[in-house]
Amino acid sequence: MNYEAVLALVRRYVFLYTRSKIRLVELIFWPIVDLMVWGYLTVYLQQQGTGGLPRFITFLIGAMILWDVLFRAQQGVALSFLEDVWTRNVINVFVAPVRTVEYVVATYLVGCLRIALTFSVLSLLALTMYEFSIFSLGIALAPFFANLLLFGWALGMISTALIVRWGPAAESLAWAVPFIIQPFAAVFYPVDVLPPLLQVLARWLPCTHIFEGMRSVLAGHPMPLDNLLWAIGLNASWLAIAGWTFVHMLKVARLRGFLNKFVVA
């Protein structure tokens, strides 16, 4: 692999942030908005009630946060493609000397570097306003947010590889596909409450287990081994099946022109 050609696409990503003010404002936005919302409401909710809510607010901010991780990791990989779709830069990048793992490891650490601010912005800001530390999660905070970020990079080539191959018009597919998953990802609510159908759904996907996992420590139990054993599992066979798709898709669109859908006159 050339790391050379890594580092120049990471910069390349990177100024298109340093060099716009409302790229970067909007990075940090959505997610303080989310932040502000699930976490006034949780309150709210545990001021009416009868001290039958005491850990909703842990749940949840704690939930949020981890689920901005997984969004922002599939976020660094469909939006560097869009990135560059929008400048019109996406033939260039495949017709240079790129091997697809290059530019994969790239979007990969553009992906870190979102992830990097908007959890150190959120965790501060959850510890400002509500008292709550992400960090209360020990030692298992490091083992859910890798498997988080695994699972966020799968999806984010198999966005990509699905707007590869049906072009401009599968855009909204970058931001659509977290959000197809999470009523099934148990993110905000335990599995027991979907139904039984949903439930089998549901424990296919790594983060389901993450998030299963995260309650089950802030509520005082120790690191449940069996979920986090899960959650390697399926990303594991996650991310095999998104890198032979990704891969498989680029291929595709090389041989039949699909990448001319993106060229605008």
Given for the second form:
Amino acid sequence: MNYEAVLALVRRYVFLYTRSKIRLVELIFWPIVDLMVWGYLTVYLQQQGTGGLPRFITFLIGAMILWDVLFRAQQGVALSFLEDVWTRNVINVFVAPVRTVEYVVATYLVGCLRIALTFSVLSLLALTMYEFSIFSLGIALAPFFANLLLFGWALGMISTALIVRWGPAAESLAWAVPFIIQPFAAVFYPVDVLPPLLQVLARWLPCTHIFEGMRSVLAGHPMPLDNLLWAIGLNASWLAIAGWTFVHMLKVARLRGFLNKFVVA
Amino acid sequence: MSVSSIIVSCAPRTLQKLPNITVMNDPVLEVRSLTKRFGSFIAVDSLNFELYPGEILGLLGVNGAGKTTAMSMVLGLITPDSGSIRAFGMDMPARRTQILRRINFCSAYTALPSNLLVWQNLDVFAGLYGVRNKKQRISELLEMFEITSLKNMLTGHLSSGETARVNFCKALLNQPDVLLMDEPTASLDPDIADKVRRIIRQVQQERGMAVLYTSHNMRDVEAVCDRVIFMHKGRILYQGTPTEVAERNSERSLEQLFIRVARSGDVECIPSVTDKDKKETS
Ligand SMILES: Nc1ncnc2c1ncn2[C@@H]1O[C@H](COP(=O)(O)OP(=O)(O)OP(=O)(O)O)[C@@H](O)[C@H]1O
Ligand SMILES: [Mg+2]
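Could you present the same protein in the form predicted in complex with the partner chain, rather than the form predicted alone shown above?
After this comes the whole thing, all chains and molecules, with the earlier chain placed first.
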């Protein structure tokens, strides 16, 4: 792997985000809005529930922050490619001596940078506004976080593959991908709430096991190893499928001459 | 005397040297029976040509003749249906990255990210091409194209001619052995277009860089190209030096020939000229 090329691709985003303050705002604006809506909703529910729902606040805010990790990871990857499409730069990048794997690794790293920023801001705000510390997840936080990153990347690669294949028209799909799975992913409610058929679907998503695990830990149980193992196993499969899809769609795009089409997009 | 005729007469010609070059050196680019279909439409049809070190080869042809498609196949952006591309003795796309390290590309129709400063864009691409002494190389190029003053400008704020010059800087960053240019001078004013041609000539002569060049400006082509390939419907219609091609077809200039070909849609494509035929003609 040519690390210099990877670094050059990452540097581009560092330039972009340090030069354009509005981009930085975009990174934290929606997460903060989400945090406030979910946070105050749970505060309200707690007040109404005569203390019977003490874990609500931790469940919902925890879920919201972790969901954002997944979402940002997906966006980090998909947006890196879209940025090239928007700026008519796709051709320049694809005629440069950059391997697909280097391009993908760079988008992952960009995803990490974005997440590092949003996650720090959200954890800090959750602590000051609702006295909720995401770190109350303890040691479980690390594997949860890592698995959500991996799944986010897999979804990001699938989104990028859609854009490579169907062009900028698929852009809105790329935004929608995480929300298509959100209802089944048991983010804000336990998987048992879902009808049996959807439960089956839900268990094929690595993030379902993470959110189930998160609720279990926040309820004071030890870290559920089976959830974690399921998540890791499923993530490995999802990443393999996503990688294959991406490479395959690139191949199709080269065969049908789509990469040139980005010029006029 | 018109400006263009001054350009034509002043442009350094290496035409006379060309046969020597072809004898002495292996081609840097060898395209054999290259074919590309989009559905039932044949965009490039059994294309054969080679590009020698230090040669500027023009790809001409009416809109839709297949020039960009052919170039994109050389760059690995489009996968051919059949045929082969060898660059520096290596197969494309099997050795894609090794080949691309020694090639570069620019076109009036692509852009560098508009939301970065000029120097930032060049810095990123210098990294992608593994350029040593990035800073120095970037300054040299900016100076060469007389855009040092634009270094700290937002790329998206540049005029189209300025953008084109930044694209040229990007295209020369890695000191390519082969430069592919798809209508690079489309947005340049005559003065800058002339300067750019001189720079391309200069780099070509100093470093033996080979250039594959498309343009719809026939005077441009006559001024700059050692040899031209006239494409029509994906195939080679004529090839030779610009004067040869025009004279052989009883036209005063390439432009006259171009117009004739464009207006007689039923021109029968001659089969691609093989190496053997070419040696005979030269
Ligand atoms: N991805 C594609 N799918 C379908 N047809 C395509 C595709 N790309 C190019 N073509 C067709 O192939 C033909 C050759 O296109 P190409 O872009 O190579 O022409 P060109 O010689 O570069 O023309 P111009 O001078 O207008 O740039 C055109 O008729 C075009 O419509
Ligand atoms: Mg073209």
